[in-house]
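Next comes just one chain, in structure tokens: the form predicted alone.
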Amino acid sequence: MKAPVFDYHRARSVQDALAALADGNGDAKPMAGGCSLGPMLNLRLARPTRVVDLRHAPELRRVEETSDRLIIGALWTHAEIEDGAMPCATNGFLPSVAHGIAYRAVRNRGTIGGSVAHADPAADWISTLLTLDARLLIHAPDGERQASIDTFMLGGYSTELGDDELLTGIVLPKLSSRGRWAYHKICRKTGEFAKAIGAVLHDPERGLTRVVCGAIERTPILLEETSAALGRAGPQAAAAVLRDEIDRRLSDHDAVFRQMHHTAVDRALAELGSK
């Protein structure tokens, strides 16, 4: 199939673009990488009477640090941030997930923004940053404001991002040379879409310690008594009590699911403890 007829608008700002999406009267989409815009426009999933391109506004490539904080603009790809492109706050946790995203072509035009606002549940960008606690930049026609990445994503591919709204950029920590990070996900094959994702994060000195379940066909969920357990007493205490907290939080799925799930935060919580 092919993509229904919509108006094109090439953005040369952040400005630019959220003129057009509010021209758009509400039918309008932003596109970034189009590798899930793309193919929903040819099958026909999405029908919108305008395409905002914002690959040319020049502040969508932004990269700014402090003396805490790394922020880059919504637009680095997922090859990019693999390669190393920019400044590594992370101790390398980024990179890493980056390489393990989909193949190369995809990575090579999928950028992270685009990821997070499609909000996927199995996508791999979604359940990073709320590990690693970041915030989110959103412009709106009246300004910009911050989010929180354990709000912003509402439910399977639904976000608090308004029509007329832009996520524009990330807000990371920079972890402390004594930050440790552990990811493991569980797919069918390479390259595909996440079946459970766990991830692990601990800093003491820069007081995160973070454990998360992932692609749980949902927002992906914080998991606080095994966070606890490992900021008190290391990986084998948060494996402790990871079977329970599991159990209790995907109650709602089949056993099957939830030993999955298990299974992908347990092998996070053993490699952190091998590091």
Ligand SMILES: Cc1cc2nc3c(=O)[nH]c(=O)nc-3n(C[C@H](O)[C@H](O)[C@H](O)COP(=O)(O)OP(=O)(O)OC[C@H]3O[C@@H](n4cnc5c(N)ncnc54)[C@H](O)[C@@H]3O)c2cc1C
Contents of the next structure:
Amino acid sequence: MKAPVFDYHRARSVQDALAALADGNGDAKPMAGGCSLGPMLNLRLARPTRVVDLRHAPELRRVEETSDRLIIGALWTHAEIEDGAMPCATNGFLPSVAHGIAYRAVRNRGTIGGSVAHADPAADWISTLLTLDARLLIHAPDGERQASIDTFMLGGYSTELGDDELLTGIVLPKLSSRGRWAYHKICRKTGEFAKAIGAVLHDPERGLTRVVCGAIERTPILLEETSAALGRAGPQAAAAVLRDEIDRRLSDHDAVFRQMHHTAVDRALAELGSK
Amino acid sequence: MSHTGIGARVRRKEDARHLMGRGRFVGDIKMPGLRDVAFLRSTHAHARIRSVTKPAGAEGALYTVDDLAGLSPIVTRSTIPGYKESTHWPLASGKVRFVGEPVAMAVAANRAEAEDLCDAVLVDFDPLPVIASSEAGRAPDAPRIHEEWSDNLFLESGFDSEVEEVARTAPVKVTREYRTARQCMHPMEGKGVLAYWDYQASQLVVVTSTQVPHMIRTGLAECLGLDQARIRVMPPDVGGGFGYKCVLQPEEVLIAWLALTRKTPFRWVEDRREHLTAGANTRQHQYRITAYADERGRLLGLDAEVMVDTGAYSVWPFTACLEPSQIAGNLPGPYDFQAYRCKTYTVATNKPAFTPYRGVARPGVCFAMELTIDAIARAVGREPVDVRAENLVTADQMPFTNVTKKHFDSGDYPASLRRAREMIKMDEVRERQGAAEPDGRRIGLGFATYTEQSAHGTSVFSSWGLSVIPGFDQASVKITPDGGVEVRAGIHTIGQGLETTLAQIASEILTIPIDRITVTLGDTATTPYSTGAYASRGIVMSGGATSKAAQVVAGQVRRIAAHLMKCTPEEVELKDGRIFAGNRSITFADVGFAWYMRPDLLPAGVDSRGLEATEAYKPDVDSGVFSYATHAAVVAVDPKTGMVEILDYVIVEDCGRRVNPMIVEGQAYGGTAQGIGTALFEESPYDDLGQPLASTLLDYLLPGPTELPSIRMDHFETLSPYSAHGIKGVGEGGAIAPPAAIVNAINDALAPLGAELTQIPATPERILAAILAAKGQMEKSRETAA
Ligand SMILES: Cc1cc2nc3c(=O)[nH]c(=O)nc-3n(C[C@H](O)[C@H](O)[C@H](O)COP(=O)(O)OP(=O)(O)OC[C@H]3O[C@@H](n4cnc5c(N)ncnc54)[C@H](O)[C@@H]3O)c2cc1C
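Alternative state: the form predicted together with the named molecule, after the form predicted alone:
Below is the whole assembly, all chains and molecules, this chain first.
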């Protein structure tokens, strides 16, 4: 289980990284924390001829605040988010989720951008960012664009990022002081990926009322009816329509799977109700 | 001076180096010219090999079975009637029989380059129908895993003392089917082997991570066609064995062959992925059991049919048949009943070769038996502890020979159950269960009582038909010229603390503190013969031999000291590391000095064996000394998620005299942690094509510190009448009971919902499925009623 030979390029800027990727003709891979790429290299599941290390490009660690947005670079680690190394726009939502990812050794290296780009369906950030209706900043050789998290992830481990593109930042909404959230994940053991994720955000002032069900072996889903019921009549009303919506949206899964996901979201709603 | 002999709670001698990262494992060794080896392993579970094409320029760096000149396959013999041998070529010959079977071997300057070489090999497989389960293996039209066999059974065997009569008359009858998952053992250090040719000694030196170095020498000699004197097996630090390293590994044979053939050093170190796939080799049983009882739950008889998913080959030397023999022999557990039938099917499948794992079969049989006891208790409406107590062999029956001729030497089994019940506060748990939990979870309480046959010897292993049978174990004890002690034994240290406990036994006899006692283990060139560390035998066998050798040396010391102090040997007393005659005393160094440096001071006609003795030991009765314990667990089950939390865990164990109570506790904690893994987490599933579905630690869950409860423990010390110092083995016990105790607790929690679990690991999915199924059943019966 040792990686095959590859070239290593330490990028000093986003431009440098983009150039190094373009130069690789589709055979180059960016590396952030290396938590997922490292094992894939060792298992020889990924065989890039060149690895482009992103950790030394300063733009990827920027923090930018506007009146209603916070933009953070893609290379912030889970541990830094957990520790509050940048301003928090989400009333503690991001640090709390970060704290629940794996264990500290993984959080010290793993990055929010790496996690989103990797698009593991069971990972925490994709469900969280979907709940926050965050947007993603993408740099391509021909310029920069923003993507909606809804459409960014095409499926498990698959995103709209091209081989020569980089995820450079996350655009987060600033929640109002009355914005509340709840996040419930079910895992077998500490540090394990989630079996089911329920995430809820309710910030009427910002027009954000979103209920998300994640860890469903594909892109996490926004539960529209449950979200609408939450906005209209609160967590209990949302819980009343949840079972039906889960059963319908996850009809390709068995009863045990649906039960587990129903519970995750139901508990997130209950936690929101008690906040 | 503080006592460091038997019973002292001293720190382990081996820990300092391990805690400082100064251990020396196969992977730590550096050697000029060392080449690393990687294996190209089969991606098919069952396939004919049409051809293997090596890349150009790989001459001398890539080997297939055709290149292994002079090598014989591993063939494990047994005298058990009906047993079928398998021919196991270390590199696949003609066909592959499991995913992960080595097909080719690559040699390079480092592991990565060796793997590059493997990548460049082209194997043309012709897939064959796959046998991925015991049922498939037994199907009448099943393809043969070994073509020359008449079916896919290594063995069909069992035990029968006639159950027909009780089957007809028993008022209570309980039938269940149980399944235990296939597992990997996951020692912290995987397998590893390094071999080189020692020109000075004219010996092949094999530095291997093994539990059984002296046996490995015999096995290697057979495969390599070499005199045993030409082989030195020199095990370094071993990072856990658990059974995984008690058999001759194909990789051991191959690395030894390379070094013998090329006369330069080679090494292979197993990685976790290899372990998870090619090492998924243990625990998988399927039971169908009918128990017969009276209205009080008193067992009248047991009728069982068991299948073992044995994998493709029969391991050397323990064979594919150790597991079924242990199943049939141990299923009756610590209980007293006479009507018993057990049929076992040892089924060859397209999986890695079944290898005995800590507890050998008993975690499975304890799970099956103890769940059955609880099922009987539910059937007769009594507390499971009461039904257990009703059936346990009692202290005044000891020594007791049970239906399968297991000879329980000593102990008070019911007392361990009573104490566990008291410690777990059963009445409080029952009361708590009466009220609903605020978080909606359900509380359950479970017990499991077992015996651990330890240090079973010649008579037992010969009844299993093995070709290598343990007899006497040997140890040497020697006083050094300056009054220190050297102990040597052929057993090996694998994390179980033998460097400390053997020193403690020598210290007990000689009174010399353990920091002046050096223990050397395992090296075939420097230690006397032992079959090795397995079957919870080390402390009884090597401990007994150390005790005996130390006593012989003590006698010599007395005679020389008597001469030096001008008294009779009877007047000499060894105490506090000195030698006394009345209130006069001399030191061991004085005696050592006289023997080695100043023979002119010795008495005339002094015993020429001097201050050194090698003694061989086995207990007076060699059928094993039985440790036992009761485990009790309180769990909370979340009926909405199927998640289980262990709220409380109690162990009441008895392993006779505890040489070092701290090490006994450590063995129980560690074993229990593994047992909790078996109960709740660990599983190597395979699909119908024989593909292992857990190939990383993301898929194969091991319990970590946060999944383990704080375990409370109590001990009895009922000495064995048969062994030196009354010691019994304790290495495996902890792993035996947790699946039974925990799943009994889960079932206790689920009983009000009508759900019952009969399969481990008890995953959230299985628990939810059981709850949903019970709910469906209830709804259906309500509909029919309406
Ligand atoms: C033991 C363990 C437990 C874990 N548990 C959890 C958990 O509980 N919850 C959870 O959410 N996650 C978990 N993770 C995932 C981990 O937290 C990381 O988020 C994840 O491994 C990827 O982040 P990384 O920065 O290491 O990315 P890398 O491994 O460096 O990269 C991952 C992939 O994304 C690509 N990539 C990385 N950065 C960019 C970028 N900026 N632009 C474009 N492509 C990019 C890489 O090319 C690669 O394909 C766990 C990981 C491990 C090893």
